[in-house]
Structures are given as C-alpha cells and as structure tokens.
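Have a look below at one chain only, the form predicted alone, in structure tokens format.
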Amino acid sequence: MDRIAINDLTKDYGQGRGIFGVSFSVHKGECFGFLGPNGAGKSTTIRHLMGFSTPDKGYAAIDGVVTVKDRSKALENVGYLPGEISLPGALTGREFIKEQSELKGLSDYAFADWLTALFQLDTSLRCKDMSMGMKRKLTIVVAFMSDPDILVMDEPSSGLDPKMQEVFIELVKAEKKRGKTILMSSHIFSEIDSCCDRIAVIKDGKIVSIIDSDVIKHNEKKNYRLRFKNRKDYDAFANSQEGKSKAVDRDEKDLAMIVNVEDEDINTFLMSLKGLAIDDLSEIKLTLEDYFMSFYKEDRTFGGL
C-alpha cells in the first residue's frame, strides 16, 4: 500500500529551475530516501507534497488525498520536519512545544519529554537565543512527539553535531521498526544509507534513478584493484581477460588496474590470475556515494555535498 504518491509533479520557475515530471511512491512501513545536492529539487518536491505550493502539472497525495486540495485531511497523521527553520523568537522551547501540542490536540507530554531528554534539548531558552543545532532539535521533537504514522523530513539532521546525528539516525531506525512510513530528503550519504529501504536520486529537478538500497549494498558487479609485480604478467592479464570481467581503469606506470567482474564470473576471474605474479588484490566496495556520483561525475561542484 502506498501512503505517499507523487505523480508527474512539475513546477517550472523558468531558467531550468524547478521540478519536472517527478514521480515516486512510498510504501507503508518504508523509509524512502530522497537524495540530491542543494538546489536539485528536493525541498520543492516536499513543499508540494505538504500542500504549500500548487504544481503546474501532476499531483502529490498522502493516503489517497491530494494535499493541495484538502491539506488538513491529508496531513492529519503526518509529522513534518522542514529544511528551513523559522520559529517564534519570543517563545521558549517549552512554550513552543506546548503550543504545537495544543494544535495537534495532545495532552500527554511524556513522549515529548522523552525526546527532549534524548536530544539534550534545553527548552528553557527562547527560540531567538537558540543555536541552529538547538533549533533543529526542537523541530525534531515537535515532528515526532505526536507519534504520527507518516514522517516527512527535509534535511532533518542539518545543523546537528555528529553525536546528535547518530542519535537521530537511531531514532529513525527505531520508528521504522515500529511500522512508520518515512520520506527523508537529504544530501548526507550516511543518513540515507543507514535508514532507507529505497532511494531516489534527483538531479536538475528530475528523478534520474530509484533503487533498492540492497542492490547497492549487495551489488552483483564487483570491482577489484589489481597490482602486478612485473610488466610481463600485467600485459598477459590485460590481453587475456575471460568471461564478463573488464578493465575499467589502468595505471601503466604502477602496473595496476581496476577490473569489473560479475558475481557469476568471479571463479573464472580468479583462475585467470593463476600463475601470475600479483603484488596486491583487493575488492573495492561500491558505496551509496559512488552510486550517486555516477550521475554527477561530469559536475565539478555539488552544492551542499
């Protein structure tokens, strides 16, 4: 069952800015990662999902309700964590939590208090006096405290120190185990890699890939780094590769190469090395960052990455 559905969502701001034909869905109980650099279209997509903007084409829906048509109904069981934080400066953290609790119809502060302690949040401070990290902690508490079935988060750990980022990741993993449906946009690879079941990569306002995280973690194509002890064996191997192994990079000076091998051809690959003088053989693990960068390899700068 899809709790979140985004179909052909388009908003053209001109000069190549906006989102164009964005489509994906988030299944019940799934943590879906939305990965891209700053300016790629993540926040624009989420603003449309939350009903804050009207698309030129397409739609965004939560539990079958198009958010721009009936925002209050669509969001009644949604916790939202915005990327850009704007808080009422005169209120203390505790006063803000109380205000948001009343808006959500909450009377029990037990979970909010637990979250406050978990993130070491000083709720006695006025919002205007809080650091960016403290403001981020406050918005996390408010997003989670009503125990919603669906969580929509835009750059959720931005501004947190490394320790609190780990605390946040563990919280998301725990909520996923409880069956929550989570959409999390980020440019932080470790955050997406640790939590998400599927990942969409967005570039220039368009989805360029949607992939299961297990495909990356258990990739059927492996890369091996080889370094030979002499030129003769280096040339012999380069000229006699079998099966589906393929040298994707070579260093003639260092007598080294990187070979791409299908899982089914690993035995053939290893047999082809028999009798050759090998100085080093090691597997290069494919990471989410490697996969992501394959779509951005021609770019020299990557926004917030």
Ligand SMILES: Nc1ncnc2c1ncn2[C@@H]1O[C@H](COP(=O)(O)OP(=O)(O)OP(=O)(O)O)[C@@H](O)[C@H]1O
The other form holds:
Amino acid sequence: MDRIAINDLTKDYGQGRGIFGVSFSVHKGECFGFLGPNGAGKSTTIRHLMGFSTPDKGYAAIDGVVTVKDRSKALENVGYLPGEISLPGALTGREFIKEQSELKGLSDYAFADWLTALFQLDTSLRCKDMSMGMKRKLTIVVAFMSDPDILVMDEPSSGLDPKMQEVFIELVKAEKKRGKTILMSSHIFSEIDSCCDRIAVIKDGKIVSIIDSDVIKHNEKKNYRLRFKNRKDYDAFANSQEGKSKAVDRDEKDLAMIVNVEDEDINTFLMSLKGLAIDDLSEIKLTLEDYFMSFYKEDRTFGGL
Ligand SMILES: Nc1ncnc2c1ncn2[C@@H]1O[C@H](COP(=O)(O)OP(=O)(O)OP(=O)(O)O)[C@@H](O)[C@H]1O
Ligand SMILES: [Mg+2]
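Target state, the form predicted together with this ligand; input state, the form predicted alone:
Expanding to the full complex; the earlier chain stays at the top.
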C-alpha cells in the first residue's frame, strides 16, 4: 500500500529551475531515499509533498489525501524535518518542544525526553544560542517525538557530527523496524545505503532513476553492463527478460542497460544473448556512490563502470 504518492509533480521556476514530472511512491513500512546534488529539486519536491507550495501540474498525496487540498488531514500522522531550519530564537529548546507538543496535541513527553537524551541535546539553551548541529538535533526530536507513522525528512543529518550521524541512522533503522514509512533526502551515501529500501536519483528537476538498494548491496547478484549494436536487438533482449535476471537501469539512447543476474542464472542469462548483436558486455561492481555518480558524467556510461 502506498502511503506517499507523488505523481507528475511539476513546478517551473523558469530558466530550467524547478521540478518536472516527478513521480514516485513510498510504500507502507518502506524507507525511501532521495538523492541529488545541490539544486536538483529535493527540497522543492518535499515542500510540495508537505503542501507548502502549489504545483503547476501533478499532485502529492499522503494516505490518498492531496496535501495541498487538505493539509491538516494529510499531515495528521506525519513527522516533518525541514531542510532549512528556522526556529524561534527567543525560546529555549525545552519551550520549543513544549510548543510543538501542544500543537500536535501531545501531553506525554517521555519519547521527547528519550530522544533528547539519545542526541545529548541541552534543551535549556535558547534556540538562537544553539549551534547548527544542536538545532538539527532539536528538529529531529520534534519530528520523531509524536511517534508519527510517516516521517518526511529533508537532509536530516546534515550538520551532525559523525557519531551523531550514526545515532541518527540507528534511530531511523529502529523506527523502520517498527513499521514507519520514511522518505528522506540526503547527500550522505552511507546513510542512504544503510537505511533505505529504494532510492530515487533526481537530476535537474527530473527523476532519472529509482533502484532497489538490494541491487547495490547484494553480492550474490552480479551486474552486467550490456550495449547493443542496434535497437532491434536491444528491444528483443529487453522484452525477453523474465525470471531472475532483471534490467535495473536502461539507457535507451546508448542502447545500453545494466542487468542484475542471480549467480545461479548466469548461464541462462548468457544463453539469452545468443544471436543478438552486442557491442559491449562487462561485469560491473556497483556501489551507491558509483551508481549516483554515473548520472553526473557528461557522457552517461553508467559511471564508466
Ligand atoms: N521559491 C523558488 N523560486 C525560484 N526558484 C526556486 C525556488 N525554490 C527552488 N528554486 C530553484 O529550484 C531548483 C531546485 O531547488 P531545491 O531547493 O529543490 O534543490 P535541492 O535538491 O533541495 O538542493 P540542496 O541539495 O542544495 O538542498 C534550484 O534551481 C532552485 O534555485
Ligand atoms: Mg534542499
């Protein structure tokens, strides 16, 4: 079941800026990672999902409720961690937690206290006197403290030191185990790698790939890069794929694809190439970083892998 649905979401800020036809969904209990360089459109997508901006086209919905139409209903069960932190400077951390708890109708502070201790956050400081990392910790506490079913987080761990990033990763994993649905953007490969079930890559406002993180993690599967000499054979192979070998990425322009094959199916895979005109066949080792970087080469050849 999809808890988050983003469909053809478009916001054109002019001069090629914005997001264009962004579509993906996040299933119940899934952790979905959103990767992209600065200015790619992560925050714009997330802000639209939260109903803060009206799209030119398409929609974003949570549990079937279009956020921009009925924000309070759509966000009833959502914890949100914004990319840009803006806190009321005069309030102490504790006062801010209290204010946000009241807004969420929360009267039990046990989880907030536990999170505060977990992140070793001094909530007696006023927000304006907090360091960047402290402010980030405070927004993490506020996003998680009401124990929401769905967490939407824009670069949640940026500004945290490596030890606290680890603490954050463990928290996300534990929450996922408890059945939470999580969408988070990040620049940190290790974070996305260790938490996320699926990963979308956004570039210049468009989703260029959505991949299962298993494909990257599992060594018992091999990835082959295949390039065909002609479209007829490219299409013939693409259409013949069934069973356990699976095209995980395609580059139609280059007539190339990456095929993910179980060890035991390698022979079948090689047999399926018989009679097809192949320009290049090579095994590739994928790390998330390789995979991500492959979208940022001028001449896209899966990172030259
Ligand atoms: N309100 C706005 N008005 C005009 N342009 C905007 C606005 N918001 C975002 N943009 C542009 O849209 C593009 C996507 O910006 P966005 O903030 O979504 O990127 P991002 O992927 O979150 O980047 P970062 O990693 O730096 O946070 C950028 O080119 C940005 O300049
Ligand atoms: Mg951003």
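Positions refer to the first chain, counted from 1. What we label the rigid core is the largest C-alpha set whose atoms superpose within 1.5 Å from one form to the other. Keep in mind the model is a prediction, meaning the values are calculated, not measured.
After superposing the rigid core, the Cα of E289 is displaced by less than 2 Å between the two forms. G275 shows a C-alpha shift of 2 Å or greater between the two forms [criterion: core-superposed Cα displacement of 2 Å]. Relative to the superposed rigid core, the position of the CA of N260 differs between the two forms by 2 Å or more.
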